[in-house]
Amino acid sequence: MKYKSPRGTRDIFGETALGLSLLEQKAKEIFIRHGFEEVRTPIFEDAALFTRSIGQTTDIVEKEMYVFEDRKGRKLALRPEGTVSLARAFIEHRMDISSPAGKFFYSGEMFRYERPQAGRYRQFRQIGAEIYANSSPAADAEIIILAQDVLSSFGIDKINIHINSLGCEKCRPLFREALVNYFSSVEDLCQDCVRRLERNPLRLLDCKVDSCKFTDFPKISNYRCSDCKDNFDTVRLLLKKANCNFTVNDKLVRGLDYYTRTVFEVRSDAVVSQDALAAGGRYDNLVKEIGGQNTPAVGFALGAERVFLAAQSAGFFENFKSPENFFVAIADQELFGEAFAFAVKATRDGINGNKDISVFGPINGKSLTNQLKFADKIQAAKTIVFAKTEFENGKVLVKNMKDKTQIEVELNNL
């Protein structure tokens, strides 16, 4: 029987894993030097966790999650997203007392039963920055124009900020309900849309069956309170001011619960999938729902795979390079030990002050051509070949695998 990898997950390795761990050091830079510190969480939680927090009406609890039971019966779930998780250490480790505005950025694995296309798989890598206990819509200003650094650092160019304020507490219950008025003179909903009206009316205006209907909707704008209509002109202020060009977009939502005011999708029209690149915004009730204190907070999350497919288009990758590979051999099994040993010297020193190579070998037991056969396989640049009779005059010979000529070199030089 041959195994595979389960639908929706893949194996990452040559160039695509080089290019994501490149995607998560250049972002964990970026965070630092914003001042962010990073959290790494379990990958999974309390199921209650999620579905308290996220919203038992969205697709990610009523669809996505992994949930299973473990041997004393406890339901958990593989994390779908980072940010309740992070809210949860945030009570947990008291950070509040610790880190009394504190800013924080995690990178991870989570996991959603999605149905897998291009950019999206069930396992998947999320790239994301939150600030705690800042209540101004500079923070919202802040995290907006994060996300779009760590994607322009990328060389993603090509980029369009959504936003929008889905109100508070106070009127965004005004426009739930003009919402289901509206919602229910709409003929032929679709499944989805039938189910959201009553228990999420929000939602529908996420739809993609239905979404084309929705034309004379209701706009959050005429519903928003005073607080929520200034906090809102001055976030949009404050990224004018910083020359972030953006778009208010009537009917973003986000798909998560916990969301309040502030929240916005960074899109790209490099990348093959339909989905944002970024995406995030403020969630100022959510520490206290799932047990913490009072705490406003705002932050983004990038899907690492998407933006790994937005940067290849852009070329991001081209100007990085495996490392050139150097093959070690011998031509006489005595010299095994010696060979050995400069291989070593020359991974941890380098050949010729570079340290921008992989050395293999040497193999024992092995025929020359045998060991030349297999410097081919690993497209090693050079073959460096300890021989008896060079050896002792304190030689090598230096084989060049592409164009096969061959000189001898001082070994002290090497």
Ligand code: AMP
Given for the second form:
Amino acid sequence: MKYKSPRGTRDIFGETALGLSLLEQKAKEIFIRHGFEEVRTPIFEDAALFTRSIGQTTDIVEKEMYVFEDRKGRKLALRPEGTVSLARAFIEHRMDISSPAGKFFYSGEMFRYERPQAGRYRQFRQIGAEIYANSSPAADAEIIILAQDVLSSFGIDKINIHINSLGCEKCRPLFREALVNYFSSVEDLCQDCVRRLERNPLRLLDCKVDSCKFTDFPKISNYRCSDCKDNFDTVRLLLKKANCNFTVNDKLVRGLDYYTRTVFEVRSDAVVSQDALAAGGRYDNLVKEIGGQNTPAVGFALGAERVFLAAQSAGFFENFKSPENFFVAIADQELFGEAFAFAVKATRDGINGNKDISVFGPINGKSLTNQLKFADKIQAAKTIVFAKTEFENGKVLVKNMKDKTQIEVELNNL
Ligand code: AMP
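Same protein, different form: I have the form predicted on its own, so give me the form predicted together with this ligand.
Then the entire complex follows, led off by the chain already shown.
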């Protein structure tokens, strides 16, 4: 084979494609019910937009972005996530000034140069939602509950919601300093952690290699200022009131620098991938950071591929039967036009009023035996045969492909 889809990408057919569309459609219904409005942004942006907001020292910016130059030498990047693009659009359309409060959702392809594995791709789909200009902890709780509701609508109920609060610009520097002091005394740090220690010490906490070595590490809970503490207390209280179960995880830091205060991840033991199904948090400084008016915001994104795997193992797609296949065949070649017209009508109006069907055929120039073989191949439930004698009496033959029985039916009754 000369050409293959690039590593980390894939061609999606049949049930998987249908399943992914179904997830998207269901999520949209829930977002709309919660008052969110859809936004579509370009899949590439000025590369500096991501570098600036996600953070120079994050894995995404350091190792995973697809950056390229266009013909005029502009440095662009395929979007690695959706939050930043939406914030850019929010500012560009002056919404930070004219209508700062808004609830938005998106669904689209994201691109990260990561090591592919089950549920992890270089091109993947995120479905996400964001609440703008709402600094209330109730918005944090709403986003977490929304993530839970979307997953639960796919039959994914066995989830663990991990939450943490990373503090704000007042208290986080003190925590950061304590972390640097602590990590400097830990021996045998992995190469990534040695680098992170200088540039982004919070990230050491969720290092997959070293994390288990950190037992006595400084806890953010001891460093939060009183505002951040009150804020986190309220988020937890509201989640409890709404019967949303969660675990406080003081190692949860997330891989993007724009987060302030609440961060969360939704994990599930049921999926092949150890990575989170969905994740998000508050980012009160992002809009200002990239040139807009001060606009606090909070949001989340789920990875459609991972959620698809989880929904599949929860048996979600078993409730959705694909439509029955019908095949239109001809016993006599001169009836091709009639059969063709019938097939067109059947795709528009259904057969016997049933529109939940897929119609195949007719095929000309093939013997009836060969046509029926094709009908078996596509697992047709029924084949409608146009045959001369019956057709002259206004009838067709309807063949049940399972038990191979056949009846005559008035064409007008189909
Ligand atoms: P993040 O934007 O890193 O906060 O990730 C949010 C969600 O997107 C994760 O919880 C995953 O479900 C999904 N995700 C992130 N990276 C990938 C990837 N390379 N392949 C598939 N899904 C991903």
